[in-house]
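Take a look at this one chain, the form predicted alone, written out in C-alpha cells.
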Amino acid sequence: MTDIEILLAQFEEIANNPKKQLEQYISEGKKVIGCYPYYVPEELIYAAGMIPMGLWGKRGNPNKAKEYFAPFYCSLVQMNLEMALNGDLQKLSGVVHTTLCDTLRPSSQNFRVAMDKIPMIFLAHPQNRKPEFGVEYTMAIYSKMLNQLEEIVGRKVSAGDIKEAIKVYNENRQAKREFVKNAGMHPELISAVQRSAVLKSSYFMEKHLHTTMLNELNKMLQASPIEEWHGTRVVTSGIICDNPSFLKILDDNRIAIAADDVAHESRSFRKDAPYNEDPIRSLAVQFADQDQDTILYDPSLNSRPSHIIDLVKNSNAQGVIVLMMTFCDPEEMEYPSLYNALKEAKIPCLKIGYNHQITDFGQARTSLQAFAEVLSMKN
C-alpha cells in the first residue's frame, strides 16, 4: 500500500466505526454531547472540554421510533432517535438540537420526551440572521448553549477558551476545503468513497487531530502529478452523501466527484467563523455570513442555483447530481428552480432518491450509468 493508501485506510476505519470512537472517549474520561445537523457551533463544545460528535442517522429502517413519527418522516431524523431508543446514544453527556427545518423542530419535542435522562440543548437559529437583530439573537441562544454547556461539565468556558476553539476549527475548515479541492483533481488516487469517508470522519474525531492526519494527506495529494482523469466529474448537491453502497457506483462507472453542495459536506465548512474580541458574536457572524442553503432564508431567491452553476464551471465538472432526501420538503421545493437553471445553463443534471433505508440501488445503479453516457459526450 502507498503512504496515501494507508492514510485514507486510516480515515475509512474511524468514518466507519463511530460507536468505536465514542467508546473510546468515554474509556478516556471525556465527555461527548451529539450534534444534529447543522449549524451546531461546536466550538462551544471543544471550549468546554468536550467532545462533539456528529449525528447523521445511520443505515436501517425504523422500528422504535415509528412510535413518535409519522412513516413518511426524514430517515435521518427518525433513525437518529433510532439510535438514542436503542441505547447507541445513553454514553453522551448531552445532545444539541437544531431547529432550522419543519422536521426537525417537533423532532426535538419528541427526543426530549422519549429521552428525558440525556440532557437536550435546544437550539433555535433565527431565519434573519443577517440583520443586526438577527445576530444579536443568535448571540443570545449560543450564550444560553454555552451555560447548559457549563452545567454539564461543571467549569466556566473563558473567552479565551472559545477563541482557540475558533482557531482550530477555522484550521479543520481550510483543511477540508483544500481536501475537497484535491480530491477533485486526483480522482486516480481518491475514489468517492475514500472521499466521503475523509469528510465523514471528521464528525466523529477531535478536530485537531483530523486536521493533522488531513494535511499529511493534502500534502501528498499536492505533491502527486496531475494525471488525465478517463471518465466523468460532476458536483453532487443534497443534504448527505455517505453511503458507500451508492458511492460505489459512482466509483465503478469512473464518475468522480468534482465538488459538492452537500450539506453533510462542504456546507458544514464553507464559512470561516471571523476573529473578534467577543467570540460568540464571530460564531453568530459565521451563521449569519451562510448562504446557498435550501434551510437557510435567502431573500435574492436565485443565489443557490447560481452558486451551483459557478461549481460546475469552476470544477470542471460536466454535470450535476442531486441526491434528493426523501420528504425533506426544502429540497423538493427548491428543486425546480435549481432544474430549471441548470437546464437553462446547459448542465445535465440527475436527481436520485436517497434516504437510511435504501440497501438496493440497483435502479439508481442504470440511471447513473446512462447518466455517465451522456456526460462522456459532454467531453
The other form holds:
Amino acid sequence: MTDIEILLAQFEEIANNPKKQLEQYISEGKKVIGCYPYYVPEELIYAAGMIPMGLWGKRGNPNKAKEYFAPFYCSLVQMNLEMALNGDLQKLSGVVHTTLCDTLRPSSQNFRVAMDKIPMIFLAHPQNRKPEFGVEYTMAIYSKMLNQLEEIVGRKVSAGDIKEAIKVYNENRQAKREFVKNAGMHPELISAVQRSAVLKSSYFMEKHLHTTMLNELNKMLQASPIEEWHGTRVVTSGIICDNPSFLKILDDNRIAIAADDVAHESRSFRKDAPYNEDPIRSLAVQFADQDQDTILYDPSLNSRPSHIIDLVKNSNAQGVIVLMMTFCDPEEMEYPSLYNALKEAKIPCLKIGYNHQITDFGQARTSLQAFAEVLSMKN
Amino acid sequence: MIDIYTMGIDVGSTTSKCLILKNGKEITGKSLVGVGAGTSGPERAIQSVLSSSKLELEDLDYIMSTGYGRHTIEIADSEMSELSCHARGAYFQFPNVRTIIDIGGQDAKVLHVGDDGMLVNFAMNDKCSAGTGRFLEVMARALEVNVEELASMSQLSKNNITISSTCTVFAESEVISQLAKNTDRCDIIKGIHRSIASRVGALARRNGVIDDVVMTGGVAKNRGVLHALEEELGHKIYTSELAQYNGALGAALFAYQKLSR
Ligand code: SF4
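Counterpart to the form predicted alone, namely the form predicted together with its partner chain:
Let's see the whole complex now, leading with the same chain.
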C-alpha cells in the first residue's frame, strides 16, 4: 500500500463507521450534537467543546419513521428519524434541526414529538439572508442556539472560543476545497468512492484532526505527477452522492469527478466565515454570502446554472451528472432552469434518480455507461 | 480477402438476442431466446446463431455484448451499453434516423442520434414497468389474450377509453374494473396502447422528437402501440423486421468498428 492508499483507507474506515466514532467520543466523556443539513454553524458546537456530527440519513428503508411521514418525504429526512427511532441517536446530547425546505420544517416538529428525550435546537435560517435585517436575524437565532448549547454543556462559551472555532473550520474548508481540486486532477489516485469517503468523514471527525489528515493527503497529491486520464470527466450535482455502490459505477466506467455542486460536499464548504470582531456576526455574514444552492432564495434563478457551467469549464469537465434526490422539491423545481442552461451551453447532462433506499443501481449503470460513451465519442 | 465475422449479443431482461455480421455489412444469422439475463438464454442464443450461420465460435473475430446482462457474457471481447448499440443498429437500418424509441421487456428509452449515427443524448423510463413490454404482458394476462393478439384486436376498437399511464398495478385494476363493466376488450386494448403511448410520448418529448423516428425493441412488433405512438407524437414512425435484434445488430457493428480501428 502506498502512503496515499493508507491515508485513504483511514478516511474510508471513518466515513463507513460513524457509530464507532460516536461510541469513541462518548467513551472519552465528550458530548456529541447531531446536525441536520444544511448550514448549521458547527463552529458554535465546537467552541462549546462538543462534537458536531452530520445527520444526512443512512442507506436503507424507513420503517418506524413511516408512522410520522407521508411517503413523499425525502429519504434523507425519513432515515434521520428512522435512526432516531431505532435508538442510534440516543447517546447524542442534542440535535440541531434546520428548516430550510418544506420537508425539513414539518420534520422538525415530527422529530420533536417522536424524540422528546433528545434536546432539539430548532434553527430557522432566514431566506432573506443578505440585507442587514437578515444578518441581524441570523445573529439572533445563532445566539439563541449558542444559549441552548451552553445549557447542554453547562458552561459559558466566550467570543474567543468561537473565534478559535471559526479559524479551525475555515482551515478545514480550505483543505476540503484543495482536496476537491487535487482529486479532480488525480483521478488515477483518488477514485470516486474514495473522494466521497474523504469528504464524508469530515462529518464524523473533530475538524482539526480531519484538517491534519487532509493536509497530509493534499501534500502527497500535489507532489504526484499529473497523469493522462483515459476516461471522461464530469461535474456532479445534487443533495448527496455517498453510496459506494453507485460511485463504483463511475469508477468502473472511468468517469472522474472533476468538481461538484453537491450539498453534502462542495456546497457546504464554499464560503469561509470572514473575520469580524463579533464572531456571531462572522457566522451570520458567512451564511448571508452563501449562494448557488437550490435551498437558498435566489431572485435571479440563474446564478446556480451559470455557476455549474463555470464549474464544468474551469474543471475541464465534459458533462454534468445530476443526482436527483427523490421527492426533493427544491432540486426538482430548479432542474428545468439548469437543464435549459446546460442545453444552451451544449454541455451534456445526465439526470439520475437518487435516494437512500436504492440498492440496485442497474438502470443507473446502463445510463452512466451510455453517458460515458457519449462523452468519449464527442472527443 | 478474408471475411471478418463479428457477433453482437444483446442480453435483455426478458429475451436474449444474437446476431452475426459478415464484414460489418451482411447479416449471416440471428437468434432469439425468450429468456434473458441470468438464464440459459444467452448461451442458447449463441449456439443457435452459430449453427444457423454454420460457424464455430473460433470463426468469430470479435464478440460484443450489450443489454441488461451484458456483464455476464464471458466470451465477449468487450461490452457496450445498449443505448449506444441501439443508436448504431437503427442508423445502419435507417440512415436518416434522428430519434429512436426503444421499448423492451422492462424499460423504455428514447435516444437521439447525430448525423454520424452516434448517440447524442437519451432518456430512460424510471423504475416502474408502465409503458414497457412487461406492462403489455400483465394486461394481456388480465384480459386472457395472447400478447401477439393485442395489435389485431385493438384495430377492432370502436370506442375510446382511458387507462392510467402512471402505474402498472393501477392500470391492471382499471382493466379489471372495465371488464367487470362488460367493456369491449378491443376498446380496453386500444386504451392500453394509448396508455403506453402517452407515457413513452412524455419521455420522448423530454429531449424533443426529431424526424426520422424509428421504433425498436420487442414492443415495436405490436402495430397497435406503434400507431398509438404516431398519433400521440404526430410523427411518422418507422420500424423493421429487425426491431428486436437492433441492439445485437448495433453491438455487432461496434465489434466490426473495433477491428477496423
Ligand atoms: S432539500 Fe431536499 S433532500 Fe434536503 S431535506 Fe429538503 S427535501 Fe430533503
